[in-house]
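Next up is one chain by itself, shown in structure tokens, the form predicted on its own.
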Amino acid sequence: MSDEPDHYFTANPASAAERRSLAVRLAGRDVEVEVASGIFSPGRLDLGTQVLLRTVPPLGDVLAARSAGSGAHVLDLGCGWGPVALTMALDAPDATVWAVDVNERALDLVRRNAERLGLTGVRAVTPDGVPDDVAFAALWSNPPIRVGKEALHEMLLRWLPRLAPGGVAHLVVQRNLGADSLQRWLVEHLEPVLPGAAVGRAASAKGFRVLEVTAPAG
């Protein structure tokens, strides 16, 4: 066993779960979710997750102005223990929710929150458990910064060019963690694997930015 600490990006945390229950507000709703240790932000709902939860519009309200109905997909990237799928899937419960994170633990208590939650439309998947055929109407994501530019980069350039035509991805970045330079870096390389699409900043915040990314109508 390797004596390194774990990181939330860790597959398989060596550490000891340690579970335990949190009341946090999740689409406007007072709701009771599990947490552990081993994932990110394990005790509480973080301040980044928080703006962003702030900044999108509600899902189920953009998914009806595009007609996407109980037909549509939607992407949670780097989910963690579950806040912004959970909210997702209380915003629109007739989409697919996709759940994405390498942490298996994070994974589990997505699943377990969204049944604890009655939200059936959530799938708590690794990476490789998604579709290679599906298309997401909306991306949210909190990304794994931590993680290092390369390994960000190439997780961006493999998920945005999968939205769907008129698709939008908000991404929250701390800003003295390189939001703006992400940003620019964004501008640079999407065109070739997502021609058209327009990259923008929809917030800034308690020291985040909320970077938006909207797919050609096509």
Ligand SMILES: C[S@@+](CC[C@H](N)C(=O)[O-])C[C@H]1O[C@@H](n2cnc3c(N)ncnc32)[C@H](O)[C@@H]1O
Second form
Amino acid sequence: MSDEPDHYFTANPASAAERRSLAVRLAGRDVEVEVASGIFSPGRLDLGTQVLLRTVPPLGDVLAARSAGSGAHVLDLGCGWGPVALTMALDAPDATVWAVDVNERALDLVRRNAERLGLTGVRAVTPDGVPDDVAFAALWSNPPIRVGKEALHEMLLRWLPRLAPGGVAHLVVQRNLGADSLQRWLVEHLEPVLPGAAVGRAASAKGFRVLEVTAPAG
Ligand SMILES: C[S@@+](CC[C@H](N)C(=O)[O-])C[C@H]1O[C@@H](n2cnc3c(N)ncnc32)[C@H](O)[C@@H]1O
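Form predicted on its own already given; the form predicted in complex with the ligand follows:
Below, the chain from earlier opens the complete complex, with every other chain and molecule after it.
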């Protein structure tokens, strides 16, 4: 897999010559997206991302159950070219989907892909581009494990407390890259910043775990 740390910080938007099409199936639809080198998994839908997207409940249903349709905000943390954010937006076209990454090339591709698919609710921004008062009804992520534990933990402690009351986060992590120890770490460290949160495992498949964090109903 192409999850190398140098992809995270270096790339500028790709030129037309560098961009290419990729046919993928997202939210039950066959779509064409644009990808480029210098971002995570540009050649295919990453296996971990596939496991995540097969595990999460359809976002439209989640938001309908919360009566949070058009006003809802949701987050794809570490969006890459956007498979997770685009799936969220296809499932819940009235929601505001924050697609967050530190890689400008990835963000540019997400914007292009959202426009191509007519998904006007997608906001592709760097971490500081999300207004402080936004709380997320759902947070889906294939997080950048390879940035190292310290950076990963910092990132999770920054974003998980921003779940709305009753909001749910799903994080896919490779078992042999520390999914189980991350789950234990979350149980231990989330309480001070998100009191009453429940941490569990939603799925285990193909060498990946999908961890689930549920914020208290408030
Ligand atoms: C494992 S990749 C997943 C990409 C995409 N969601 C997918 O499924 O193909 C993790 C992503 O997190 C991004 N990332 C790294 N550090 C980050 C940070 N501090 N905040 C947000 N995203 C970050 C990387 O640039 C990379 O695109």
